[in-house]
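One chain comes next, on its own, written as structure tokens: the form predicted alone.
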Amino acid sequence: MKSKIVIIISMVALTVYAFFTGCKSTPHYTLAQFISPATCGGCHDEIYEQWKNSMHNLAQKDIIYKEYAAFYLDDIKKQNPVNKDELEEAESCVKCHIPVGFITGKPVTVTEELAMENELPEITKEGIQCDYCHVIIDAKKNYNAHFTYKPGNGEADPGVKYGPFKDATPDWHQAAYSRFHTQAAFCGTCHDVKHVVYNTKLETTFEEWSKSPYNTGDEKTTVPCQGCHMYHRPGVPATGSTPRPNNPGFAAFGGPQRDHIFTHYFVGGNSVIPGLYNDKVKGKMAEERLKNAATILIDTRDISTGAFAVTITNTGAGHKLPTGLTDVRQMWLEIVILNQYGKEVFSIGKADKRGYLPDNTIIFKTIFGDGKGNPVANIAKAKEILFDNRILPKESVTNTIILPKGLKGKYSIQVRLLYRLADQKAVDEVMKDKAIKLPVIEMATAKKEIVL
């Protein structure tokens, strides 16, 4: 009897083991279940054109993403022995950047993505696309793209597409209302990222929003991610400091006119990558958004003591400034003091001809650590957050600037808040011969005359 029990327990254990290993290695879906974005564009033409060359569309084609992902991975593989926990994190970028490929089984690692670069099915290279988002029905966890999906069976049987309308009756596919698609958690499931082993919070855009004044706890007054980013269109930055008017129109050719059609430009603050695909509209939209995110105030009340204060207020973003992968992003203060003849006598944060910033620069960023207090440049090694001075939504940060001694006469203080997709020096080191000269966007500026 005892031996039978042992056999049964062993069989159960093997079954459980097979289940979990199978879930990890066997895809639940096939490429044939997914529909090309261009096919969706046949009816949803305006939305398709908005999405095309957006950062969602270009998530896999983004050369900066691919070069950084390869750099992180190579850095881990050079270790002897290789840290398996860090390797697992370095391999995981594909989950959000090439999601249709990931959930259909290829590629499931960055190594596979890089090796298959010229062989990837076209639909997998289309990034975050129509028939990925609109077959999502729920999320198991609000980070790392832990979605639950219900795709159809390709063009022959497209199945149900989920979205914000309760009365949609399309001819080709079925449609169902999804409250989840109207909530910030839908966006946050990708835009909050945790280290897959260490659980370090690598990106916290959704968490930042959830703790902000934009999340009132009441759906009638809350402004979710969609309330800014899916109202954004050319000439309408739709930030917390600007109007966010409805976008009336048609979701599909021949469909009913709606009071508001959620826009699908998805540029955030990235003015670089769409431009590489000759899309000047989205780059300009990103700049408009950045220029309506913050303000600067110069306080010279204590100038007689040889100091003045610079206050930056996050007036337009529903998350911290900056957000996303903020050990890479750069937002900084450039402070220049000119004498009455226009000659520079003092500066902080002024880039050199290469675009490299001096050591005295005030940068708003995150610094990750190795768990022992040492900074790390590779997020796969991030076990802790050593530093985070980013600016919370609708809050301010003040920095006191000490003037050089011996200044007398009339001077002009000029302050700019600047933004760049990444540190130019790091981009040059990571991308080498593929490096891109990143544009610097002036988010806000202020000027004040003083007499010493």
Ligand code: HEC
Second form
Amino acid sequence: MKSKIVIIISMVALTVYAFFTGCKSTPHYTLAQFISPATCGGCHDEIYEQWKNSMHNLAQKDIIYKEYAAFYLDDIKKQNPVNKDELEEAESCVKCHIPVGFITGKPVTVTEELAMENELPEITKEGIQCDYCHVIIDAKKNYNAHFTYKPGNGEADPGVKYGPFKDATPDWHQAAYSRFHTQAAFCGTCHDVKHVVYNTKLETTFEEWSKSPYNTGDEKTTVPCQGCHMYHRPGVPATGSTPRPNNPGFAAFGGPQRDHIFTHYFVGGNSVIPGLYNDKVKGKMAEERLKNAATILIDTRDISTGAFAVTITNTGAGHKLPTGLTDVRQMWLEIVILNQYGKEVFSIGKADKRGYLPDNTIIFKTIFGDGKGNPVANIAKAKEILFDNRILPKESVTNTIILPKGLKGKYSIQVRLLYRLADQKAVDEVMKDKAIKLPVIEMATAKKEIVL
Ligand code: HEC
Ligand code: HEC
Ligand code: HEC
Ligand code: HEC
Ligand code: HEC
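Now show the form predicted together with the named molecule, given that the preceding structure was the form predicted alone.
Okay, now the whole complex, with that chain kicking things off.
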């Protein structure tokens, strides 16, 4: 009887607590509920090796993330008076970049994340991890990580892990089928990012995919994010322009052989950060992915009028090209005309020795504005999208290039589509002495000889 009363009282207390904490986004979970990825790796060894040093694993340790987060926040804190709405956005990065820390209450802001860097529990620094994704049961909204979770109680009572199998019977943890995990919206709940106050669409990968031909509306023919990114493995880029064969094997020691095991490399365009952690696999995979994303066509039919056309087609990506944080990313055209002796007579988009691009460069990107038409570099200040010339999935963009006057004889036009994680000039400004010299990846090339 006594224990019943105690239970009732504590339940009431919990409800009251949950009500008040529900109003503020204070923690609903404790860190002790979550299990370290290395423990999962004890049975899921291949999946663990793939995920280790992936961009999900490194989402918090990522130096580019940390330097940008600090730079944006500092820029807002320097305002006088500080704009509260912009501060709220600049503090919000933690919910995706250190999600286990955020939902267990440490850190809940970027200020806290940066200040307690050395005291953060190791498990939270492991980024987007096994026991975060596999305890997700649903989402309230498909952006800004508005998930609902059902974690277990640590290693003593690991609880249910949700995944794609309807017949898994592991004995250590329980398993349950989750349709949500097989759908693009699962990924989309983090890969669509909105300004927390202004609602400006900062990243729209999921929305871009939703409107694309890869989303047919029929589950049998739809290719979700997982259909490309979780088929990707070394030598199999699995894009829209390359085969996406099954990856037969075992999901765990003691499990049955299955037709397809979803891979966990989570590779996009980032060929830089995994390598800083001695990963020798993912950088090359990113290059392979980028090299199967687009094609270039040079059309010189109207060359006698003094112009030619360059068409880029997004053949491989299930979203716009590029996607993600495209105010930061750089994808551009380099166009060079050589005379018959190989001497350059004309160029567009050729980087200088520092890696900086000239003003005439054709860049595919997004530019945010302050609501009055002025560009802003800090996403916390973004009230509008001023410009977006990125290439839709399975569609093309054509640019007309005017030849310089006075050319006579034989020439060669050489076009390259190039990709870099960020504008080198911006990286040098934001990261200062920590700046990385970002490699330029050649996504596609084309050549054409002309006679003028
Ligand atoms: C003691 C071994 C063991 C450990 C440790 C382990 N698992 Fe498993 N897990 C298995 C086995 C066995 C299966 C079933 C595989 C199959 O049926 O193909 C499985 C299946 C799964 C599934 C698929 C569930 C479904 O129904 O689709 C997920 C997700 C999963 N584990 C996640 C995890 C996570 C997260 C951890 C760490 C918190 C973990 N596992 C730790 C053995 C283990
Ligand atoms: C970003 C979220 C995410 C992370 C992090 C993640 N998984 Fe998964 N995992 C998924 C999704 C989604 C699927 C199912 C894909 C589908 O069905 O389309 C899956 C499938 C699985 C399966 C079923 C077998 C397979 O691969 O098809 C197991 C087992 C599993 N994950 C274990 C793990 C382990 C262990 C880790 C950590 C080393 C991990 N996952 C990290 C999202 C994640
Ligand atoms: C048809 C195959 C395909 C599908 C479907 C697909 N992607 Fe991609 N994804 C690619 C290719 C190819 C690239 C490399 C080119 C690029 O960076 O856009 C890529 C790149 C990315 C990048 C890195 C972008 C950058 O440059 O920083 C992210 C993030 C990403 N995808 C997430 C997603 C998410 C989330 C979904 C589902 C909403 C998805 N992808 C669906 C093929 C696909
Ligand atoms: C908890 C939020 C979250 C979920 C859920 C999530 N992602 Fe991510 N993802 C991120 C973040 C944050 C990064 C970037 C980390 C960084 O660059 O520092 C990222 C990075 C990536 C990248 C690498 C991008 C690059 O530039 O190379 C790919 C590919 C990707 N995610 C695909 C997926 C897919 C596919 C799913 C669904 C199975 C998924 N993500 C689910 C938050 C998430
Ligand atoms: C709702 C989830 C979410 C939130 C909130 C979020 N991000 Fe991200 N972030 C992502 C995803 C997804 C990617 C991967 C996109 C890509 O690779 O193009 C990413 C990638 C990045 C990268 C690229 C890192 C690299 O190595 O190239 C930087 C920088 C970054 N985010 C900074 C921030 C900052 C600063 C904030 C807060 C102002 C923030 N993010 C808030 C989801 C989020």
